[in-house]
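For reference, the chain that follows is the form predicted alone, supplied as structure tokens.
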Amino acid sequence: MAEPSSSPRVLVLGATSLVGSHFVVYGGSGPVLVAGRQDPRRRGFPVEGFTRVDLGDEEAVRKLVRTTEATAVVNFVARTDVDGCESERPRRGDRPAHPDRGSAWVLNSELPRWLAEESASRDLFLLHLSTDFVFDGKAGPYSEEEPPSPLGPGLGWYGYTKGVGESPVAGLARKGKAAIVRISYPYRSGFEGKLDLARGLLMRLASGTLLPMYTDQEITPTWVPDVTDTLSALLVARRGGIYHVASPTVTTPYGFAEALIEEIGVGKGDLTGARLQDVQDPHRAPRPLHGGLRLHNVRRLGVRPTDYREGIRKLVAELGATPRRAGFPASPP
């Protein structure tokens, strides 16, 4: 049986993602092995080894975990295009008949099950990243004890598949052999692969294409370095359970944008509001209206979650004073 270690060897899946890349570069929790389609060593990431694997291939994933030299597995993999996921939603039932390897069902629901089953067979500690989108947004913000919502008109296919993927990991978490870390609208100061809530706003401010921001949607944005700190602490302690990492203060997309604009000092003349409740688009996935996360367990790890206003100050300080100085293009990609 593997013992807790101050320097566990970690197998990371999804190492080039928005959150995963920050963990790999700044985690400092031990030697990192990476598996997937993209070799992060080409970007200069401090990785000990890389295995090219199709993470939608069940047998390949199971073999990877059975043969790894790691003592822990961290899964950042997910299909996160919320509206793209919605297009995969079955017309009937809650299971697709023939899902593609790169589909939300395979990557968000099946992959975590494969990892949970194989990790349990080898006593590897499993960390799994999830989202507040597993809740339908009727009664948020949500605590760690709240179970994911059942599939229905208020819950998108992305959130449902992530909730299904949590189930086998939660079984291990109750035994102290795995942990689920839920986040909400993650943002950070630098990442080339994908825009987030904050940097997307900065880009649109720079280009004069700022969209109306929702005034009625409750969110608790997550400062990504807090996730890295949480995962590192969990790995060292080998502590199971469910942990929420997010702003302890609830805001709205409009409130977040207002605070960001105020911090960079460009004036909010282009900022306008809209109501999520007024959006009627059958091709668009539902968003949790009263979403967000309540925090309790993470504080026991010694992690102090970053309030969104503090996160904005940190982000602006790291990027520069204005969106143009931050290096964003003159028009959206």
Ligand SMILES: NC(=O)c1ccc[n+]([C@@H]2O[C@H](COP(=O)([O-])OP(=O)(O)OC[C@H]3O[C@@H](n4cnc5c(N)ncnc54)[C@H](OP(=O)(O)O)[C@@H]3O)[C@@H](O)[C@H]2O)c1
The other form holds:
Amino acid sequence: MAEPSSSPRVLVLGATSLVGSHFVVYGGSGPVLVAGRQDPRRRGFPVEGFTRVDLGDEEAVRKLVRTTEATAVVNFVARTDVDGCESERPRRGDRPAHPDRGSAWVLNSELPRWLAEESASRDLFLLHLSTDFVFDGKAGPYSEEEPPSPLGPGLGWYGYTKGVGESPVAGLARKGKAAIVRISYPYRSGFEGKLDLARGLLMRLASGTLLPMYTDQEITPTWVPDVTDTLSALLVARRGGIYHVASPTVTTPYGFAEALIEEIGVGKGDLTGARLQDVQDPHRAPRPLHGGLRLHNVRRLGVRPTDYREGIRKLVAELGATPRRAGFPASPP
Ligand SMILES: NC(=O)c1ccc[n+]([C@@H]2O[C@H](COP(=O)([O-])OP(=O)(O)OC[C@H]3O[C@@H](n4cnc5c(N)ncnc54)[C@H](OP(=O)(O)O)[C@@H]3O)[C@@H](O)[C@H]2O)c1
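If the structure you just shared is the form predicted alone, then what does the corresponding form predicted together with this ligand look like?
Now the complete complex, all chains and molecules, led by this one.
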């Protein structure tokens, strides 16, 4: 087995993602190679090499991992559009008959299995990102030991496919050869792509289009730099297992919005509440009601998880948010 190294060469999949792009730019674990559809060097990301691959193509993924010069693989790739995933839920059974390469089944369930099999055959260390949505929200926040929920009406197709994808990685994690890092509602500054919970709120505040926020949904939002720190620590120590990275205190979307509004110093005038339990939209995926993550293992890595109120303070400071400009800069800092 390879010895822990202070600077492993890492193959990153999903370098353009909300979470992965932070790791690629700020992670301190060693040189980074990237594979995917877009060359991140065009955005000025500090990467050593790029291989263009459709990561929904099994043969291409297996070949990539078999031939990489990296000693570790970090997988941020997923189909993350929760309601889009729900539209792929099979009417019968627990897997689709003919899933396409961009489907939740292929990207969230199959890709992690290909990576686990190929990484194991070459003794590469595998890090895989997952979510509190693998739990159905009946009894959160959830600890690292709890298994993903079975498919049922309370669990969305996104969460189910992510739970299926965890299984082969968990097998390696038990042997110390892989780690699963679960996160919950990640938020950060300095990202040009999709909006997260915090920047979505800031944009809606600025445009006066704030939606009612759930007062009964329990969440533990993840400050993305904590994920980067956790992954870097795991890579350097080559330490396997399951790690939850999230706010150590639970909040609700309403509570998060309230704290954000307070931090930027605008009135709470437009903020209204709604109950997730009252929402019955058959086109939307179910959200875990009592969701969120309980943290234990991450502290052993020396990472101090950021409370959501502290994360909001950092975010607002980084964005330079003001009451006048409700924190949504034209270009990221
Ligand atoms: N966002 C959340 O609320 C959330 C919450 C909990 C956990 N997570 C987990 O955290 C991880 C990262 O999530 P994220 O929100 O940061 O992801 P994201 O921003 O939605 O990005 C998804 C990534 O997957 C890549 N990808 C998708 N299909 C691909 C294909 N066929 N070939 C190559 N690349 C492909 C995308 O590349 P392109 O740029 O080429 O499209 C992109 O880099 C995932 O495991 C997710 O399940 C996310």
